[in-house]
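The chain below stands alone, shown as structure tokens; this is the form predicted on its own.
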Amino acid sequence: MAHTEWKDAPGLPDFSLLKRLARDQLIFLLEQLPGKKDLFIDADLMSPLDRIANVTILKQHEVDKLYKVELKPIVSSSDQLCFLIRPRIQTVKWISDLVNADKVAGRFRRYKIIFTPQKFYACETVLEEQGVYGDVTTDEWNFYILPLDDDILSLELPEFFRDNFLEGDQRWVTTAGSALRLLQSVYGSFSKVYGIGRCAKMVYESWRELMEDGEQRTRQPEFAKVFLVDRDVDFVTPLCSQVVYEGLVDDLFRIKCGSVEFGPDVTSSDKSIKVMLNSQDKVFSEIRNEHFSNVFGFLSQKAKNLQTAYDKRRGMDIQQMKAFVADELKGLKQEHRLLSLHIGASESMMKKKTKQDFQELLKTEHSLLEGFEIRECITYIEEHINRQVSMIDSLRLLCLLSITENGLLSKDYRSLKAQYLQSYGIEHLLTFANLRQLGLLEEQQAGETLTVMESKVGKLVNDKTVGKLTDAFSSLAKKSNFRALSKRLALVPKSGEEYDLRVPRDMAYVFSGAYIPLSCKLIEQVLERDGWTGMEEVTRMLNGQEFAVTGGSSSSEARSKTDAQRIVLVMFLGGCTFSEISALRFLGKERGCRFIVVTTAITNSSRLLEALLDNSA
């Protein structure tokens, strides 16, 4: 198998400080407003905060009976509210009229809004506005940080992609510089950091003002890199289909906040099971990196094991049978019951997978990946738009299509967007005009040889005024040049080569061998060069905003090969997948060091489009 523990590996930093932390935080929060209260919760807050105090905890602190933000009136008895929520408008609007609803009817309550993971002064304006400053409480609850796996935290915040990269609101990018900032008092400094793009750029800057501003504590680092990556420097690798065990889960299951709920058509019951998806789970550990082809054969033969095991008990004597019930019978029933979820799973997979569709669909994105039969993809997909197959997944390859040829012929666009609105609806427009901002759906204009022409007038000039030129290029239009990058950093294997799946020889065995994802390759390269230098003419195509800054730690650098210096913290500004994790699994097992990735929130396909989506009509 491709991923097992390696010998040698360094040792990962307990991140359950991180919920003790959190938690610690909340109940203090909870004790300020002393005596039996009601909680609301918001929606997107409900799954994080079961990761951190579950419902037994919150009743230990006085909280009376919990309840799901609705945005409509409520139906509590209680004297005392308290309000647990993200700093949104709306919600504080909710909460204003519910308080001046109270004063109507002439009825006292106390009530306390938390807001996490910080306030905002708008929502402090709306309360001001509506009249109800003075009678509410407000506070903070600084949860940046949700440990999701040993090697995965994130932000929980979805909304991060939409609000930075299409309406242009910066207001989580202090969040991020706080989760840095969390990140090294709690586990000490960084020695070097990296970036590239505008937001990561930005968060860097604010992490540094943080840092400035706060104590300065000297300890031990855990881990000493850090890389910081806009989501929109590479938006083909979440375009594409995910074919690792725990990519493919996400696409079909939808994993949320760490775990997954399988139906009745993966249990075998008439109910379904939510189950934790974690290095914990000693069956899921084995097969999360694994791409899908090899899960059967891993699966068969742990089931082949376990039988083994079981069959031990033949032929024990009494004592023997004790210590085998009182030492391995518990942890072989969690492991079968494990198992034959994980079988149940894999079974529903392949039948929505193996269909000819699918593997038509994968041919599909691998020849846009190559730039091989453009008019044959073409006309797959208008066939893929007109049977209405999948709204999102007829987004996704016009998308893929427009990314990988830098934009489309205005004929083609024409007609492919006039197909799409006529099978998915007109209100749809609007979508487009999200989709040709960002940069992922564009028709080529008539003076589309700006790439060229920087090419040649780099030759003439030095690089700093070529830089200069290519800001005012790139905010004329932001181009993907995405078939330059592949060929100056090799993404899409030569076509020829036979590629085993079963023993990977790089990253690109997460997309089936067809292509290695730009955001890893980006990682790897500036890793190995310690730095950006030898890559002026990829930044330059990548609109550029890279940075490398030393730390000034140079005690830590002396101990360049102790585990804190294999320990590379990335982290993904936009969202991240579960098939670039696994490609930086596999990169930390081939160059002896570990990734620890720190998200703004998962993502895959349908999450980063639907983000995108104004189809109110």
The other form holds:
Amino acid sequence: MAHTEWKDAPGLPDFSLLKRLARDQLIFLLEQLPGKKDLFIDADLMSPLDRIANVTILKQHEVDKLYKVELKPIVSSSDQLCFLIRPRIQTVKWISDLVNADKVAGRFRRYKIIFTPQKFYACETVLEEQGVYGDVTTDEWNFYILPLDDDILSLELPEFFRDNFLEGDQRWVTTAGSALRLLQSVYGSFSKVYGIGRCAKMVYESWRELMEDGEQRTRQPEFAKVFLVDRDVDFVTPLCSQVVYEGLVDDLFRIKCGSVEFGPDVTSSDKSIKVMLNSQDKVFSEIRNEHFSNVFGFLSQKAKNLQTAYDKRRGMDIQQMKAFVADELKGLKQEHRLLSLHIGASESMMKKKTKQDFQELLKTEHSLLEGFEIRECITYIEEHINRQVSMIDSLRLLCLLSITENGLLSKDYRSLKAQYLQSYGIEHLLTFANLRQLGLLEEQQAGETLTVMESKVGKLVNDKTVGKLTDAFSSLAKKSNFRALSKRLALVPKSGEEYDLRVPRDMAYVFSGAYIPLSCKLIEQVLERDGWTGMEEVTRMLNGQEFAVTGGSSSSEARSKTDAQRIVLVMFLGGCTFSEISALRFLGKERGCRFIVVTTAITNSSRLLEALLDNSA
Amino acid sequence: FVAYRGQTELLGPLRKIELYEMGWNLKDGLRECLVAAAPYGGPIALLKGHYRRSPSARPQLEIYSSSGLPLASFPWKSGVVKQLGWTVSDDLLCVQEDGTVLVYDLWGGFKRHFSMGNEVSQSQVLETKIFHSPYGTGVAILTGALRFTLATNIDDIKLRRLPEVPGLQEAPSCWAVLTQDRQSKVLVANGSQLFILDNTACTPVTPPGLSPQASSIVHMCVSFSYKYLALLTDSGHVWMGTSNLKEKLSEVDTKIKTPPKQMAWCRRPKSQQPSAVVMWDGLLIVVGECKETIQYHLDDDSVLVPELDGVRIISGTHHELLQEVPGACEEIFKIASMAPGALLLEAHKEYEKESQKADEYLREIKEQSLLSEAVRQCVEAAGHEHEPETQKTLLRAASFGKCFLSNFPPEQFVSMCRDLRVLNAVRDYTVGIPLTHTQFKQMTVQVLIDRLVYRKLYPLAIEVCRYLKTPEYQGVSRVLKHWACYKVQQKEESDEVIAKAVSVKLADAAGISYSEIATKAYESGRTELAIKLLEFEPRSGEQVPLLLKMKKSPLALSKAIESGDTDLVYTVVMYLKNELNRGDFFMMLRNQPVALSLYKQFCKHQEQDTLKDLFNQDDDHEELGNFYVKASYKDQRLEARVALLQSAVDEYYKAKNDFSAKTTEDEMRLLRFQRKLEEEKDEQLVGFSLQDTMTTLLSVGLHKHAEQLYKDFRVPDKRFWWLKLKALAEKEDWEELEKFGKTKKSPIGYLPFVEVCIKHHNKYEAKKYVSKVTPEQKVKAHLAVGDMEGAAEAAIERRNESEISTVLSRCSATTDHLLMERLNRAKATAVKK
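Next up, the form predicted in complex with its partner chain. The previous block was the form predicted on its own.
Up next: the whole complex, starting with the chain shown before.
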């Protein structure tokens, strides 16, 4: 059932332009420091940078040696040091120390810091406090967006999630606003903007202000609608095990900046191979959105086809053979290579995932989503913790349990927490504090009392005020309301029915037919209704903060039927998973439109939870 | 033939245009006045009665527009003025004898003053020159000690004292400032010797081909562009050449040996002919390339004002422009000219007379295919004409010619019409900015608008912007902003009235920065008005810096937060941190959670102790506890770790978080235990979790110690059983495992026993536990050890359909044929039931 091309789907804008813009600016900045220089790059910028300007380009612009920023003393003989970093206090402090050390040693060098995507005042303060403000020149490389694929744009800011949602540090809001502004200035304005979440609202505001500041250019828009969504609107989806091929590859092998490193167990050699995973890879693009149970069958079919293609050689005359070698062979070889890699990967996946434990893990997840046999689930989780199966997985199940059940009973909470600490150490006290702050893992009592109070107060006053009061209460308690939401939006299909994963009937297929991702469902509903009307109760349960704004281009009515009107930009603030992307691709196919995903970073359950750990020294 | 109309007088290759009849009424003309006129048709400053040095009569400082309309007038009360001059932005500089420079705006308002240094004030100013360069307006001073001091840019004063001139005994005969190689230098003549002074050296130079009769250079002048130099010698010769003294252009004998009053270059850009103007009392001589000079008489005391493309001559009654006749004008207006432009003009004239001669002329141009050239000439010439009538005639001719051309680009014509309209408007007597088209193009529209604004000609400025379609942001909005800035300084009106007026006028203008206007209001002492105006500022971020300046920090903080720009919040927080005392600072943060969390972020990286203080202030014991826990595992030393954990325990108790307190206490106990054991048994343990500790202990056979932990820390039975099971299996200590299994009833059941044995490939041991497994798990257990019969037995016994199916699926058709039949039968009955 491979769908290579969506029928009736609009074409996508050319995002390689963004790369070119970023590259040109970087080159310009490098040339601001003429002469040979050593370049120090933040570790997490290495991969994105490689996608923009490779080593050859850097060398062309007189970069002598490349180093990774390791926050350790450096060995560089160059007289010019250039630092390409994220605006982090720690890194700036390290640079200041470096400069001061050089000063003490009586060494004269020129230093240039290029902050990307932008400079923060905090960083300059550090330079000032360390007394090196005058010794260092600073610049900004406005590299906001890295196109990972035809329909995935990433800000490559994994720390967005923790900074914004946990630490309450909103510094990245303007960055996200600037990214939208960049898209708008290159690809035209939008006719409608929807969003939900506090951060989404702030990003929209910041974007709007940027638009007002700059000159207005009206041109044919390349997207119709924009949807902004906060990660904390839907924590359930990223906490579930991914079972769609691309998501599974990410869970198991960790896709980094659009490429993955397959280890020896996959390549069946003693080498690891780095592979780019995107729509350029013909094999991958056909299986990325498939449930993994289908993948193997598909791959073997593909292998057969390939064999047939090879077999064509037989009985060819010289002329035909020549044409075959010239035109097809290279393609076939390439396909062959990729095919064997993906077969290797899915084999290794099958080995891990068809094992008993994984099936049980999935079963527990599904029970939690359905709200079924909770006691058994708790026992399972307990065992999981006791046996030290996986630090992150245990935590993930605990969070899923808490969210779906609106918090844990006090007794369970304490016992599970105590056991977890016994297994993994007391420093996870802080992890638990973080999880509680985010509402990912909570004790029930507070919420309970509130509900009681709520209903008491509710009886005294009329209905309208109840809504408001509930708003106030729910924002206090930060309840997840998952069960109610799930019912209202029909997120969990009725159990008992067979779900044919080969012919998915809705977005639930990305979770084996057990659950439709909440985030994607919201998007679907809002696009269908062209706004939030009729979803008041849902938004109330999600703590409100929804908005829908009609954009500046008033003439949008006239060209409402153009292709652009069927392209929807979805921005995930705090990260999105491959499962969600797959679900949106499916939705797009169903509705004859296309989604472009803009995300602060690609995430999954491990990344999400690792960001909240506090056990690093 | 065509000749110049009334007010333009031709003087050979030059023309003299009368710009204005001066509107001022000066009794004594310019006699005994210190005069300074700004270039680009700028204002004129006069210091009257300057030479009468009686203490009773104060000199009068007067400022006029170029047309002589008064702008300001006031008695001079400060010291003796040596020199007046204008800056590039139309500010008046008055250089006093003691080296102090006073700066006034064009309305006579005092702006500021600065000094040219101690050395100057001690030895007094002898002579001064004010000059313009790409770096701004500069001041050069010759002191009484015969040394030069100069500042290249008065807005960013860096005083430079130039090296001494060798052999200079008295004031040099003349000197000038040059800008060369991005440096300001002084050219000095001492008798016949010439020196160039720069920052480091004094270099003697010789102009090539200077006539030998000269024993002294008495006057010199540098062209507007600093490219050319003219020297006048005591023998009356004018030497003209490039200012780098590498090339001589010409030398002319004026035959006058008295020193002149003033000398100036009169040359348009790109012209090939050098020409300079020398002025004596009542006489003006123009010297050029040929030996002949042009002389003419001056009725009155006059001043020469060098311009980019000519020289303005200002006298007590008149204001004239002397310039080389522009090429296009010459071509067209030269007597009997056959240039295409001239023919086109003639053709148009005939056409207006409805004469067929028009056609003849046109044909003549077209035959040489010069029509487009003709149109261009007419348009260009129109630009150089000052009389609107002449401009019109020329433009009409151009437009006429254009009719016979296809594909002639219209831009030049259109923009010339626009430019001229603007130029005519600003040249108007009431405005008095006599710009030429060349000057206008050089100074740009933006600067012109600035000048109009500076003269408070707001309506005209707006009209110009609208007419030239200047983008609103740079045009109308900018003017309105200046208007508003001026308005807020009007002290006589109330805050409300002004705020209202400003908001009404500026309402629909794009890109207005209210904060800038508010800043102006604040600077003129109207804080309340400033706050009112800030309310109109839509971008809250813009309000913040001024609010901070006005010490409205709480408001600034909340505005910054409102703006959503974290960086801005940060700026305010950092500002407050330095501004307020710690207590107040913390109090303020307390009311602003966004700012607080931001500051905490900063502290986490930079100031751990402050972070603690913050939690302390808020009595946030929970966070304090977390803080200590975090600190504890950063510390390597055990004692310190335990001490920190103790602090955490205290805080958790204060926070009524018994759970965390207890857990932390446990951790302290565990640490001590680990330490003790480490010393005794030499096993790496410190820092392990409870589970890991027990695992390690079991794996090295320290069962007793593990048991102790199990009891001391109330480890759940299940966990301990799992642990021990795994550890024993790993060591393949089957005997011990069996014993352990019998100690009491297993809390985790016996299936794990079976599984763990199978995992270590010991089917024999596994079978021992199968019988102990609970009925529900029997099937699984049998299957695990590969006992199909047993599994089938158990499944059938339990009459469980799904279990039977599971067993069935594991059966292979060849070997377990009988079994399958039995199972199928049992399944059928189970289903029936």
